[in-house]
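First, one chain by itself in structure tokens, the form predicted alone.
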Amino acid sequence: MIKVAIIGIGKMGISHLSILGAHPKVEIVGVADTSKFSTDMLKKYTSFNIFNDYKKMLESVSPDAVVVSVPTKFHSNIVKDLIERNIHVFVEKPFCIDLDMGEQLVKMVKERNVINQVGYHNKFIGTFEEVKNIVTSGHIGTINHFEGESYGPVVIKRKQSNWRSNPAEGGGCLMDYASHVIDLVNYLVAPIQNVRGTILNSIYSENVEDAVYALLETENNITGSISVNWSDETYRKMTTSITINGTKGKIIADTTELQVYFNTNECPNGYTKGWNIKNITTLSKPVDFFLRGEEYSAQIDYFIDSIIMQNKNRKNTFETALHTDKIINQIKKYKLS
């Protein structure tokens, strides 16, 4: 059994707590949050060891691993503290606001051999995993263009005064939602290297952007774009999709469906020349506990298994997440120049 503690029990923290609580290889040894209301509720309705100070929790329960689900501005200091104690760390996205601190944390986990993961859950969605397989196998041919998109009704009125409206706390569409799309492009296509143009639009927010449009170029010279708008109320909830054009075909995928066109008979097993459509229900791998989608449990399973097997995480490392942070910073700088 892996002894796991959780720091931060907001929306994502509660989700992780539910998933970890049902995990057959995990013992939850502590939960910490500075909100007395939240901790009082957990004390009343659960049997977990509850703390208002995460450092006291660490000293008291000595966890093997910790899941960090606090606001982004607190990530770096807490994560640094955990690494110094040689505790394996899963931290929510985005990774760090301060790039220099991000570099330091990446160096630290390598030196101490600490298992590390960042919560970019799209990499664990069956449709996007299948896209990765097709691209890696070369069946789509040489990629010549990509489009990453995400739209939904997150901010649809003025005068919101939560963390999403504060850039110092990781607020804004770029950090909160475009980060998912950037990270997905880095994974499915190739790491982005250059930002060629940026539009950041404020629709309802005063201090942050509500829409992000950027022209991008990967390290192997593939060009493409991202289009992300969290103020689009024509969608019921946030949805993410990616389109990839290659010399042998085209891929269009979102979180529920994969469409692939092959222009030759050299197709992967289970596919034919022309259009192919596959649903998420046939592509998802089973998980022990379903909450909001298989991907949330799948990413935790991956983290726990990496600890048990002492395998290096190759999907969502601090290093790959830092690269996403760097592209976010480039997009901001390009807009300001």
Given for the second form:
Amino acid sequence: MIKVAIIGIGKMGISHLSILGAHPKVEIVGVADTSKFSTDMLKKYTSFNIFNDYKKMLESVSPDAVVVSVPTKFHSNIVKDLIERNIHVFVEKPFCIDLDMGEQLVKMVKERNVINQVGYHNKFIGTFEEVKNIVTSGHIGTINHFEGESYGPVVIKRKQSNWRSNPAEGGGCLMDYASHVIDLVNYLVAPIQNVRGTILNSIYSENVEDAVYALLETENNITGSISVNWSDETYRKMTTSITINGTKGKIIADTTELQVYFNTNECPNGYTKGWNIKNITTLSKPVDFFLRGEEYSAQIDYFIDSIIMQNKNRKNTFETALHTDKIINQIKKYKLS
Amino acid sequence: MDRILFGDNQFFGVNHISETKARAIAIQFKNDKSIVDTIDIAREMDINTFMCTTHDRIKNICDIIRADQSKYEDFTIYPCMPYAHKYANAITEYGIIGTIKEYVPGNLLGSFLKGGMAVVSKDYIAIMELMIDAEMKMFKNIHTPIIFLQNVVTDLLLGLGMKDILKAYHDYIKQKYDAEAGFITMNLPALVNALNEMDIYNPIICSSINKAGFRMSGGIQQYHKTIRNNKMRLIAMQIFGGGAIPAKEAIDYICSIPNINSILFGASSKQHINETANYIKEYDRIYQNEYDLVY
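Could the form predicted together with the partner chain be given as well, to go with the form predicted alone?
Shown next: the complete complex, the earlier chain at its head.
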């Protein structure tokens, strides 16, 4: 059994805790949160060992691994504390606001050989995994354009209140929504290197942007755009998609459906020339416990299995997440300049 | 429970296999009348139970049903609460306490109203009861003999081991609404164990069951074992595996499992509603005859 503790039981944390709670290879040894309202509830109705101070928890329960799901501005200090104790870390996205600190953490995990994962869950969605396979196989040809999009109804009226509406704390559509799209492009197409243009629009929020549009260029000179808006009420929930144009075909994928066009008969197994459609129902691998989507359980399984097998995780490392943070920063800077 | 229950995903742009189709359906059902017309088509096929989320638009549908009581005399609704995206989006914007403030009625911190007191004194069960009452308001004077807890909440509590809350939900529905509690889940074997431990006997459970094993967490074999060995009133949902299984094959499979009481499906056209209902009736006859021959 892997001894896991969790710091932060907000929206993401409580879902991670439930998935971990049902995990057959995990023993939850501690739960920490500064909100007494949340911790008192768990004290009353669960058998978890509850703390309001995470440092006390670490001293008291010695976990093998910790899931960190606190507001982004607190990530770096907490994660540093954990790595110094050689504890494996899963931290929510985005990784770090302070890039120098991010660099330091990447260096530390390499030296100390701890498993380090960031919660970019899209990489565990069957449709996007299949896109990765197709792109890697080369059947789409040379990529000449990409478009990453994400829309949802988070801020649909003028009002503001919590840390997500404060840019200094990691709030705003760029950090919260666009980070997913940037990270997905980095993974599926190639790491983004340059920002060629940025529009950050406030629609309802006063302090942060509600929409992000940017022109980007990858390290191998592929250009494309991202279009992200969290104030779009025509979407019932967050909806992320990617389009990739290549010399031998085209891919359009979202979380439910994959559409692929090949212009020759040289296709991967299971595909033919012309349009092919596959759905998440056939592309997603079953999980042992389902909460909000297979991907949320799958990323936790991957983290736990990496610890058990003592394999370095390749997906969603601190290093790849830091690269996403750097591009977020470049987009912000471009806007400022 | 009727053998066939009519679902509501199609009305609100929920489609598990395509965002494009989801939008097309959202456009088709833009007007409340188009929803009611489709419910009426289902009623013509003797499908008199509508299982729906507590989506804002259901309020309007309830108004229409209340306004024509003679027409909808035999009509039954199984509410499924909460409409989770409403709360998930609210938590992103307001945080957990902020969301409670937004949705728990009478919850002005510092006031002596029940909601304010419940939050201050951290009476979590009272907060849950107030949230149930808020969600149930729209169904006033409508026949709602079973009230479901949505899978996102059932399964969250299940993973956290908060079985007392599942039991509290079960008891409150009985006490306040003179109805039975139902549980929607994507983790049937684990839920059945938890409900057994809480002495909730013969529970009403709605779960993904399909030939493809889609969203049957723990595996299809484990599901069959659980269904065989436990007493429950079981509703099968997602019988087409999110569109992966042809209709006839999907329904043949579901009707062949003896312990499934009801089948839930949603469809947006008369042709699909009729086709699905007819297949269920046809395969029920076939399996009933086989059963009669054996016993």
